[in-house]
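One chain comes next, on its own, written as structure tokens: the form predicted alone.
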Amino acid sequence: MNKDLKDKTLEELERIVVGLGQKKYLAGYLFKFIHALNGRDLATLSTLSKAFRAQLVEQGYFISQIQVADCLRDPDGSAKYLFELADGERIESVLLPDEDRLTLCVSTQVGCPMGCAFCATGKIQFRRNLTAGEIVDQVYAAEASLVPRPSSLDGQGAADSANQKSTLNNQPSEPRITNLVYMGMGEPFQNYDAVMRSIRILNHTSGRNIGIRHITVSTSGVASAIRQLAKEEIRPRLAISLNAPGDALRDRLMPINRKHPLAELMDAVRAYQAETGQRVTFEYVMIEKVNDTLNHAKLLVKLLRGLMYNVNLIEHNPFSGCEFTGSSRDRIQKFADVLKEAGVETTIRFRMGRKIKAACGQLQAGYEPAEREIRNKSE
């Protein structure tokens, strides 16, 4: 059993607390301490009795914490975090500021098993799934790096005192992550349970309270998981990395298409929309003379006909050893014009974070090929 308290929803904490012979409501103090105050040490949570805190520790319960190993900042305002996990593995997350929004792109796996040909992360050997605690802690660690957080030494009381002091001094509130995109390292739907648990934790009103419509999960096209998501009581926005309008080309770019070809994927999207009534975002990485012709645009319109959707066109970002070149902005614009003329809501996503290798498809967490080989031989 995973004894990391940061990995638990409020309901799971309630079961733990009751199972230890304590009152159910105490789980609320514990949840707020961890997820609203970024509490790290059970010994400082004075709203729980000293005896109960000792009991939790004796039972092996703890609050995990990922470490910021490095942070690179791009002149465009974006930042890339290199996080080190308890077992020494590393992941990356990207912070994207945009006017009044602060979006964090979080990772869900160490490495990625999908092997998409245009993505640097796909070249990294898949090592393991992240826990829900490791996913949510990317948010907390990124926020903590923005400004010093108030002390949580006495639990909720300290936060209330800090908030009152800030109000009295007419100081602006500390920056908070407003939007989440599960688009970092890994395929979220191959870590489905942990991803959904992390969303429930981050969305909870007693925690970070990030609105569900401000959370987007991007999948490379795991059709079965799309159908499963449609049945959930809580649903983030859904984005699908498409990148080709036909099976032959998508097979080349995205190996998952051999398992879940376009016909199956589109059937899953139709079932999802019939159940939820929600639109889907299709992401399309623009690769020079591979998937960016006007004919590709016309075929894309035909493929998606009848669905509720919008399209994000994404500039391809280079990385060492990649066989592809990103489309010119002129070709991207002409592709977009075909979609718009067909009535498709289309957005061109220009590069952010490229100078620090934080742009879409560039995350590698420092795993250079030679280093991976050395690590693999030592295991």
Ligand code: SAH
Given for the second form:
Amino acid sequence: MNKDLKDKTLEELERIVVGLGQKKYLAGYLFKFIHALNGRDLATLSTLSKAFRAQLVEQGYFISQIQVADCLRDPDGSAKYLFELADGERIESVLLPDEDRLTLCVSTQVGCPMGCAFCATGKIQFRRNLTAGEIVDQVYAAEASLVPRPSSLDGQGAADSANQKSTLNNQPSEPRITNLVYMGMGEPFQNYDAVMRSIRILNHTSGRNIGIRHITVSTSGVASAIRQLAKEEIRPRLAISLNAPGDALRDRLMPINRKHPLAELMDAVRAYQAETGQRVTFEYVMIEKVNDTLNHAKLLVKLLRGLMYNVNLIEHNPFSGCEFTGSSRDRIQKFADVLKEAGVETTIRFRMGRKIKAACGQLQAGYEPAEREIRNKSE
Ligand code: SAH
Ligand code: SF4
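Shown: the form predicted alone; wanted: the form predicted in complex with the ligand:
Then the entire complex follows, led off by the chain already shown.
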């Protein structure tokens, strides 16, 4: 069993505490210490007796902590964190300030096994799933860095630190992350249990208490997991990366479509909405002359008919070795116009963080593209 206390829901902590012969309510102190106060060292948890703390340590329990290996700030106000995990693997998270919201885009896997053709994360080798502890800790570590701490934030040049000050000083003294999107590295529904556990932990009122309506999970279309999510008691908002209105094109862009083709995906969304009454967001990355013609827009409207949804059109972000070009703003606008004329609520997202390679689909955490990609290129 994983003995990281950060990885546990309150109910799981209660079972551990009771299993050690202690009173159940003590689990509440532990949970609050870890998730509301970002407590890291059991030795400083003075509401538990010394003897109990020693017992926990003796039994191998600990509180994990990911390390900020680097933090890059974009002039647009966004920031990209490179985190190092206990086993040396690396992931990235992106902080996106927007008026009164502070959104963190979290990773769920090291790399991604889905291999979408237009995504930098899909080009690196999949290494492993994250634990729930590692997912929630992205929030705590990013938040901790928002409290001015000159030692780790200096040294990035005058422009950066000026930008840093303007971002930080406009916030309350301890800025808090208000929204979470599971849209960093990885496919959340290939790591379903840890993702749902992290959401239960982050949403809990005794912990970080992030409202469930402020949490969005984005999937490339794992239809079976969408059906499973419909049955959960606690459900985040659901976003689906569609990127093509027909199977032939989607097969080419997103290999998952060969396993869960569009008809199956749409059936799962219909079942999800019948069960939950919730609308979903479809994301559509705009790739020049690949999926961005007016005919694609019309086919998209047809495909989604009868669903409750909105569409986010995402400018394709470039990365080295990518075979695609992003659509021009003019093409994106014309595509959006077709959707809007058909009554579809449509938002165009011109992404933040491009200068620091923190925009959608640019996260590689310093890993090189997998060998198969390099081979393919030289063939
Ligand atoms: N794996 C999940 C969540 C992470 S990807 C998913 O695919 O939904 C988050 C979003 O980034 C997805 O909507 C994806 O389509 C988009 N994306 C991937 N590569 C991109 C790129 N190069 N430019 C813009 N968006 C991209
Ligand atoms: Fe993975 Fe999402 Fe990138 Fe596809 S778009 S490779 S599912 S991270």
